[in-house]
Structure formats: C-alpha cells, structure tokens
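Only one chain is shown below, in structure tokens, and it's the form predicted alone.
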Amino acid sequence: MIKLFKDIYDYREMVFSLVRRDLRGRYKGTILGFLWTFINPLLQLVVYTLVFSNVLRMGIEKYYIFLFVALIPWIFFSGTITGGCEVILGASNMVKKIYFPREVLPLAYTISSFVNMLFSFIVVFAVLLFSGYGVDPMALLYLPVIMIIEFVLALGMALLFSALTVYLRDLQHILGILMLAWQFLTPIMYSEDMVPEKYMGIWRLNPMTSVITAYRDILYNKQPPHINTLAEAAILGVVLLVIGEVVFRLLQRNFAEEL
C-alpha cells in the first residue's frame, strides 16, 4: 500500500491532467457547458419533490431541502461507480502501451466527480440561505469529514469496477440497474424511522446509509453527526477501499490481454 502510494505521488501530474481532460470534456459540446453541474442536480430536485411532496406524500417539513441535502452526494457517488466502471476500458491503448499505476484512471475519475460534486454544494447553500433555512456553523465543521470518507467509499468502489468490467463487459449496463435499485435502499428520498426495525440490521449494511444520514444531520437537521455515524461510514468507506485496491491489483496482472 505505501508503494501504491509513492507512485501515485510520483505520477501526480498524470492525475491531475487527466482530471483537467475530464472535467473540460464533461460537457464538451453541449449548449449549456459547465452549467449542467448545477441543472442536473436542479432538474432531478423539482421531479422527485412533485412526487414524493404531492403524488406520495412523505409528510417531511421542507422536503426540497430533505431530499436535496442528500441527492447531491448521491449523485456523486452513482455517478462515480457507473462512470468509473469504464475508465481502463476506455484508456485501452495507454493501458497495453504505458507503464503507469493503473489506479491512476479510476483515482483521476473519482476526483473530477468529487470536483464536480462540490461545484453543485454551491446551488445546496444558495438553497439554504435563501430559502432562509440557513446553517449551523458548527455542524459545517463536520461537512469536509463526511465528504472525505464518502470520497475514499466512492474511490473504492471505483477501482472495483473498474477492474471487472474488463472482464465482464455487462457491468456497464447492470450498473445502471444496480444502481437505481441502491437509491431506494438509501435513505434519499425517506428518512431513515421510515424503516421497520426488523429490517434494520440489514440496511445499515449499506454504506451510504450513514453517509446520507451525516450529511442530513450537517445540513438539514443543523447538528453535528453522532460519532457512530461517522465512524460507522469511516470503517465501511476504509474497509471497502481495501477491497477494491486488492481485487484491482489482483485483475490488472491480466488487462492488456483482455483489451
């Protein structure tokens, strides 16, 4: 693990291009551009609090503000696992031709996403303070925490997928179902009392359940997360790194013959 770490700081300049490539092409000729950043996470806001404000009614006071607080880490966290499942496919001929750590791709990745996700916070706190739902300075003190382990769980995941889907190439598409059936496993859209209690122990398997839950208690509920919370998504986001590194360099030995 501290050589994997050398040589990703010995290739800091690959990462840090490669970013810049991904976030100038994000929305490469696109009308809007960079401005998708904020109306993605907008357009999705106003389609599921009509729904679940007025179709299915959640009964939460302020809903928009519920429901957003959380929709944009998950965003970033969806995006970053069906996105990054493809980066070593999609760098084939640097792969089979360059040498470089290989963790480079689904690092770079996750950090253009994380970029990404933190321009949309700008739209979270204009909605809070103009909204006049405001903040807690001291809950804030957490945010950059909860953010930092989401950012090592996604990163995890990424190079998990990143590496099989090299080797099966369905992924791609399973992921987007994968992914939408995990969205209403997490507490986004409902809150976590929501839940019956004889179901409990399953669903705080999910790591983005305390994830989700940390970001609501900063945001909406104005209070620093309960050290459980935290540490709970720190073990799950750490342990799930460890995964991830290990079936990557595991399935990497064989990448320039499968692409």
Given for the second form:
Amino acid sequence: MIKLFKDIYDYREMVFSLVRRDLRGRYKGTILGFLWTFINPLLQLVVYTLVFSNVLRMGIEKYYIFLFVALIPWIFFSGTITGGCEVILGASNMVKKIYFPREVLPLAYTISSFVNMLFSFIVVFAVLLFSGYGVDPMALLYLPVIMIIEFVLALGMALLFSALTVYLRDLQHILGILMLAWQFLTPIMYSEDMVPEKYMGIWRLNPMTSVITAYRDILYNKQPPHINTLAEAAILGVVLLVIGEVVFRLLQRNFAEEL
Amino acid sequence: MGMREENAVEVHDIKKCFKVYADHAGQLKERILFWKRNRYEERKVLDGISFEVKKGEAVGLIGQNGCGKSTTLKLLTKIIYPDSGTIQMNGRVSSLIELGAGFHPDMSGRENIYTNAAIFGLTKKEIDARLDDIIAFSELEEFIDNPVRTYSSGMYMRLAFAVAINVDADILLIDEILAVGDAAFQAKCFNRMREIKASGTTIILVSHSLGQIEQLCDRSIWIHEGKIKMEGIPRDVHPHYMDHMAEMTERAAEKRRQEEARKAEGNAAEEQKNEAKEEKAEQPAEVKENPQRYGNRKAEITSISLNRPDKQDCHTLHSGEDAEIVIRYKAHETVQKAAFGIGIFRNDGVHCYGTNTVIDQLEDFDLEGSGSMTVRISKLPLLQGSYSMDIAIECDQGIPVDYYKNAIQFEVTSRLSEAGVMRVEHTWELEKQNG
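Now that we've seen the form predicted alone, could you pull up the form predicted together with its partner chain?
After this comes the whole thing, all chains and molecules, with the earlier chain placed first.
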C-alpha cells in the first residue's frame, strides 16, 4: 500500500508529462485551439437552455443555471470513464515494453479531465456572475471538498474500467450507452425531489446522486451542502476507489500478455 | 523474505507459461460463445530458474532464440509476472529494453528527453541536472530543438539511447541494444556501459554477442529450454555454448543434406532407369554424379571428410583450431605425375584460399589403386561464416582428372568477433613518449 504510493510518487514527473501532453494534444490542430475548453461548455449551455426553456419547460426557476452547475461535473465524470477506459489499450506499446506503475495512465487521464473541468468552471462562474445570479462565499468553501470527492470517485472508475477494457474490449462501446443511462439515473436534468419516494433507495446507491446534489447546493441553492450528502459521497468515493484499485492490481499482472 | 545484503537481485525458482491463443477472444461475442473452450496452447518458457546477482556485478544472459532469456529480463523489469517463484530486487531499476518509449514526433528533441526520462521514473529536477549530458552524448546539439519527426532514424536512436543510458540506476537491465547507430557511436555506448559498471551499477545484459559479454560481464548464465544449463566466468561458459550451437547447426545441416541426398537419389534412380545400365555401378556411393564435376576420371575422389581434434567427419570447424581434410580416392588406371588441389570459397563467392601439391612443391607421385590424401591445417585462420571447398585431382600440369567443384560445405565458428576474411596473426605494442 505504502509502496504503491511511493511508486506513483516516484513517477510523478511521468504523470505531469502525460497530463501536459494530453491537455496540449486535446485541441491540437484546431483553429481556436485552447479556446475550445471554454467554448464547448458555453455552447452546451446554449443548447440546453434553448430546449428546456422553450420546449420542455421544467418549471424550475433559472433552469439553465440549475442544469449548468450539474452538467459540468457530470461531463467530467462521464468523460473520464468513457475516455479513461481506453488508456491502457492506447498505451499498449509502452505497457508491453517498459515498466512503470500502470496506475499512472488512468491517474494522468483523470487529472487532465479534472483540469479541464476546472477551466470549465471559469465559464460557470462567469455565467453565475454576469447573469446576476451571484454566489455565496461561505458555500463556495465547500466546492473544493466536493471536487476532490468527485475526483476520487472518477479515479476509482477510471482504474476499474481501464483494466477491464483490456480483457473485454467491447466495454468501450458498452460504456457509451451505460453512461447515457447513468446520466438519466442521476438528478442532473431534474431535481432530487422529483424522484418517486419508493425508488429513492436506488438513487441513493448511485454515488453521483450525492455528488451532483452537493454541487447544486453550493452553486444553485447557494448554501453549504448537508453534511450527510458530503459524507455519503465521500464514503462511496473511497469505497469505489479501493475496489477500482484492487481490481486494477489484480488485472494488471497480465496486461502485457493480453495486449 | 529478506534479501541478503550483498545481493542486488535474487531470483528464486521462477516459472512462466505463455498462453498462445489460436485467435484472440477479446470480443464479448467470442468470450460468451466460447466461454468453455478458449482455445490456446500453453508454452512453457521458463521452467524453474534461480540465480543471484551481487551488487556491482555484471551478468550476461546467453542462449538460443526462444530459450527464455528475454522473458527472464521482462520478468525482472516487472512487465510480466512469473506463474510461480519470486523475484527480489534491491535498488532503482532501469531497463533498456525499449528505446524511445513515448517519443512524440511533433515535439522537439528537448521536450522528448523530458517525456522519455519521465517514463524511466526521473523527476523534473533530476532531468534538468542530466539534460546537458544527455544532449552532449547524443551529439545532437544543433538539432535538439527541432521536432523529432525531422530526425533520421540514426539520430532518433542516438537520442533515445542517450536518455536511457543517462538514467542513473542501481540495477540496469539491457536487451540487445548495444547495436545502435554507426560503429563510432556503438563504441561510445560500449565505453559508457563500462563506465556505468565501474561506478558500481549492477548490470544484467542479454546479448548474442559473446564478445561483448566477455568484455563487460563477470559471469554468464546460459539458459537452455527454460532452464539454466550452465553459469560461470564467460570465458569458461562460452566455449561450451559455442560447441552446443555448432552441434545444433551441424545437426540442422545434416538433416538438410539427408533430405537433399534423398531427393538426389530419387532423381538418380529415375535417370538410371531411363539411361539403361552403363558403368554407373562403378560410381562410389558417397560421391554422386554432378554437373559441377569434370575430368578424365582416370582416378576419382570417392569421399571427403573434415576432421577436427575432437570430432571426425564434421561440418563445423572452429576458427583458430586445427583441422584436417581427408580426400579418399580410387584410381581406375595409373595416373602419372598426379596432383591434389583445394580451393576454399566463402558463401558470398570470395575465393579465400587455393593451393595444390605442385605449388607446395611436393615430390611427384603417381596414383594407383586407392588411398587417401590428408591436408592438415594448423590454427585455421578463416573467420566465422559458411564456406565451400573445391577439390581436384590433376595430372601433367593441370589436366583435370577429377575436378570436383563445391565438393563439401562447412561452417566456421569463432569465439571472437573479428572482421574480414581471415585472421592475421599479430600482436600490439604501445609505446608512449613523454613530453
């Protein structure tokens, strides 16, 4: 356990260099380049606002903000899983030929997605401030906490699925549908109170429910999230990270032979 | 389980099988359809290998292709894991198995140094400290800020090697990579390896070049069919290994010859049928009718054999050791003033040597009945390679009696890696003048 942390710490420069390469490579060759990091979430906001304010009226006040503050964290989470599941396969040449702690690959991918989310949050804050909706400084103190919890959760999932995909390549395609279903099972486009009471148990099991609820409390309701929500998210996050790492450790022994 | 203080590597009874899939069942459909019968063969690559390497020791792993030496190295690198057995290592490990891992063609040489060195587990600070050394070693100062895709493959490898060799490791694992770039760069790499060894780094090297291992390593481990066949001082182990290899080539050559002979016999049998029975019955069995053979046949070469001190009738000779060529003949009528000649050719057609009994000023002799002529060679000066020999009986100033081209093929093996056609006996003497 301690050895694992030390090993990854020793390879920190490799993590940074992969993150740098990923961030730089993401929009390489495009005309707008890095601007896409900001334009993308903005355009998504426009689309969702057009649809939900004019066609599907939800009857929620300032719906576009309600949606936006939940959508950006979700995009980070789902992107980390759908993209992260391919990192080992994608680096098969390196995995087959040299040693490094294999965790470095999903870790670097999660970090680069996370950094991307942080950039998107610049847009979130711009929208909150320019629309006159405003923020609550006290509540904002909890934002880094929930971000770290979500990061832990996403890392756990990236470890799990990147390792599984090596053995079962169909996962790349299955995950696309799975994440769509997961999105609808998470209170992103609707609020938690809209879920029928009898199904609430299922929704509680979904680790993303408490994560999204916490984001929304902080940014939309402008109040500190309930301590239970945070605790639930944190516990599920850590549990999933441990499961992810245990499975990863187990499966990584044969990576070089399976690739 | 603790390691002994003086050891850098302890390998205990490792075994490894590879599953060779008929085809890869990576898709869900196949996994489900063929759940029970994932068709694969198990191939045992390592069958219980144990060894220890002391700190600062350099060990060479030798063996035929597929014997498991590269697998051993991969296990040490922790790219793959053994089915059973343990591997313990003490210190920072760096492996020079894959050069230029993670190189990105669009990034500059300098940036790639950082990426590549990071993959070897170096931190930014450590890379900063080595950057100048790496660039100097690669000799790419002028090009270091150009994108790597503009490099020639030689420049690319030089950069990759420069990074790899400047990673300070306690244990260095190397797989057959000292063959990088031109001769000058290779020599530089090799010298650098020596420096690294002198600085106390433990080295495990897989190489086909026995010479390299002899120069660099304290010990050789010969792996044969997944087991350690022999280990010890390189100069002690290598002759045994060479003999084994020679035997293998000889066995393969023998098999090939037998097959050819069988084919030729088949042809000969047919010819005999067609041409009715002539005097062919007279032909000795060992030497068959051949378009590369001419002469008046007053006497004939009946068989040829090569001998070396430890083996009669072989097809492999060792460079620098004694050898014998025995030519047996049968004279149908008296050949007056006969002469024997030999000509040795390398397989690329180079005429290496030719002589005959007249040139060598033997007294005139006549051939009657049957007998043999033996050519004794002391310290065979030929270098490693494949050769063939022409053998001739002539009479009266060069009239061919039986001129047999390509009469016998043989291999020469060598423990040294000299270059050229033949060994020139020599000594070196250095004289330094002060001031």
